[in-house]
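Here you get one chain, nothing else, as structure tokens; it is the form predicted on its own.
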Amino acid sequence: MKFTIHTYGCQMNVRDSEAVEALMLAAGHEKAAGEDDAEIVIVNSCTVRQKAEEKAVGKSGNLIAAGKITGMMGCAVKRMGADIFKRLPKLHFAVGPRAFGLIPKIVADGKYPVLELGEDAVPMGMDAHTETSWQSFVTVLLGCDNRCSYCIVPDVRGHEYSRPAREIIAEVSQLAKRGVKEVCLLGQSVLRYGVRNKAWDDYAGEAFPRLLRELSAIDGLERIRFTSAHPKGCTDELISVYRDCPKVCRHLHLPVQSGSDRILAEMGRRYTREEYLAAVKRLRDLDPEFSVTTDVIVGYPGETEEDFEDTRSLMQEASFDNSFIFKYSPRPGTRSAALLDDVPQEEKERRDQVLLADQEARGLMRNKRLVGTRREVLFEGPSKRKADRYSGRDGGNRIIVWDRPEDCSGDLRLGEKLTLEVIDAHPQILVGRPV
């Protein structure tokens, strides 16, 4: 059967839409050219914000009425349990993010409604990989234990899981061996692996630097980078990790959420203004052009203009390169979903106007000291906004641009390694010359 499969949220939910690609092919299924030449359809949803449950909600609705089989996987699944099929009485199946391997068999059985959470259980087909990009997500952290008091991923993922080391040196290996020259490991609070069950068989000390440190070895791969890391992971030997390994990417996306010690501490974050810049300070030491992305969360209940500077100065203290800005909402089942959400919408529309041109400034400013500089890219393409340009990154997740040549009959081939010239500087991306 032709099946096709849509993805809302994180890089989590596109790394497990991978695997069941990769899975339904193996099991003898066709990808489909589009949603209208598909017979099944599986959309892939997130809950992390109302918004984006409603969307994954409302486009299986119409798939039905199309009258395509239709299952939904993910997060929105796991929050919603039996429940989703009173919102979508014809859906097909539903499987929680830790069910995703079961798809495949749920498809051949054909006996609908199927509901399948997962609860905490590891995933089969972890591992799956298609073969279509020099680029892969690899998992190695499932689940989170933070328990922050605005996030519902601990109740839809479950239980933090390190995958054992062996596991992933030996799934990275095989990627290299494809052609796959970039790998981003993947875990909700990734600088935890190994925190809450062994990944190791013969060590005791930090788990993630070690396995960067035998990832590194692998011949072949050209870099590695991480998501989502936490400020208490920042520590002297992951530091020492990217001292020693260049094939780690010097770029660090440590969502910071509020520059206030009072929100931190409502929020249950485990750590003080003081200690997150003390983590980018250590960063910014070892090398002063180390990439700090962030997430900032601006109107949580109870957030005064106080609080609001105290986040502004934070992040212009902190010089991040790059800010995502999120408006609060609250989550149901989370604990700050029993607070009072006091901070009027347009109120929360002004900070986060603010944010946002403060970081257009702060990332025209760091990324003009570039100008001048040679950096190492990986060639991703022709540019998403202008055809006549060719696009890649920088160690520093950096985009940098430049002109495509009239004559292209010695084109670059997909993630070819390349040294340009910064030419010009513009706050979300970089212009540079080949050298």
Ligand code: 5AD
The other form holds:
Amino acid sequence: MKFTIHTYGCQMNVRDSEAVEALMLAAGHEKAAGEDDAEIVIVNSCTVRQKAEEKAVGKSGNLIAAGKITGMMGCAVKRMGADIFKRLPKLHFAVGPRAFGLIPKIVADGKYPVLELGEDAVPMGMDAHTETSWQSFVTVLLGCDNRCSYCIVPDVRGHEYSRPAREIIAEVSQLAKRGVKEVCLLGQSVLRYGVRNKAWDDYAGEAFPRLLRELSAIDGLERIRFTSAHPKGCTDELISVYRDCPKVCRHLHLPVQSGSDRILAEMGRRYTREEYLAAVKRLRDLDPEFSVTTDVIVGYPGETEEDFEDTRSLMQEASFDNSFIFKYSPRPGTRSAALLDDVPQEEKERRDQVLLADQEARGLMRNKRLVGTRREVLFEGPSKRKADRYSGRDGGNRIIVWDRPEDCSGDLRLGEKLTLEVIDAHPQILVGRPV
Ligand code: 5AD
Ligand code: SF4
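Previous: the form predicted on its own; requested now: the form predicted together with the named molecule:
Below is the entire complex, every chain and molecule, led by the chain shown above.
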């Protein structure tokens, strides 16, 4: 049957959707040209904030109304459980984030409705990839055991499980043979790789840095990225990997959430403002151009103007290259859901806007410092905004655009490496010229 998958949420969901696509193709189904052409549509859902969940449920409702065989997968399914059929009585199937491997069988059986919330299992298809692209996600750590007060993820994605290092190395070697130039290793808190269960049979040191070193030795692979990180994982060993392994990109997404020690303690983040800033300093001492990006929540219960100003000043001190700001959204069953959501919506909005404006100015300032430098870029195709421009990314995950040459013969291949000189800077984008 012709199918398509619609994905909401983080890279983990993007990766899971790819696995489902590979499993469906292996089961003999065919990718539809688009949604209209599809007989089956699978919606991969997110529940990190209420709005995200609403989007996936709304989308599924529309697909059901359009007569599609509609299935949902992902985080919102696990959170809602059987209630999902109260919202969507005609939904055909719903599977949790660690049960997506069952989808081909559910479709083959064709007996709807089906609900499979799944256990803490490793899903089938964990290592399945689709068509050869030059970039690939590889999940290394499933689940999360951090239990931050506001976060629904541990409830929906289950306990941490580190995939065996040998399996990951084999998978990445295979991808590199197929022409993949860049891998991004995924985990909710990827630096906890190998903490809860052993990742190596023969090694008792820090598991994640060792994994990075081994992956660095794979021929043909140009770049290794990973996300997301926690400052506790920024150990000397990790820093020495950055120093020794040029393939490991000097970019770290290090969600801070708040700059107020009081709020950080309430959130259960297990670091102070000072410890967080020390981790950033370690990265920037190694390389002043080290790109550090973050997530911040505004309007956490009880967040005062003073707490907010602490967040604002931390962001300035950390000099983030980019940041993602989220308005607090209470999630049922989390610890903070028991607290009064007392910061008014307009105030959350205001704090969001203030931090966004700060980031624009800071992003521009940081990018301007790169004008005149040379960056190594992997080619990503025409720019999304202007088709007469080419676009690529440097190791710091910075987007760089440049004029497409008049003569496109002998053109670039996707993922090809080239060197650009930066000639102009914007808050989110650099402009370059090939050298
Ligand atoms: N409300 C708002 N933002 C949240 N995040 C996680 N849980 C919530 C919530 N309940 C944000 C965090 C996290 C990002 C993926 O989403 O900043 O890093
Ligand atoms: Fe990703 Fe979290 Fe959304 Fe799940 S709930 S898709 S883990 S962001």
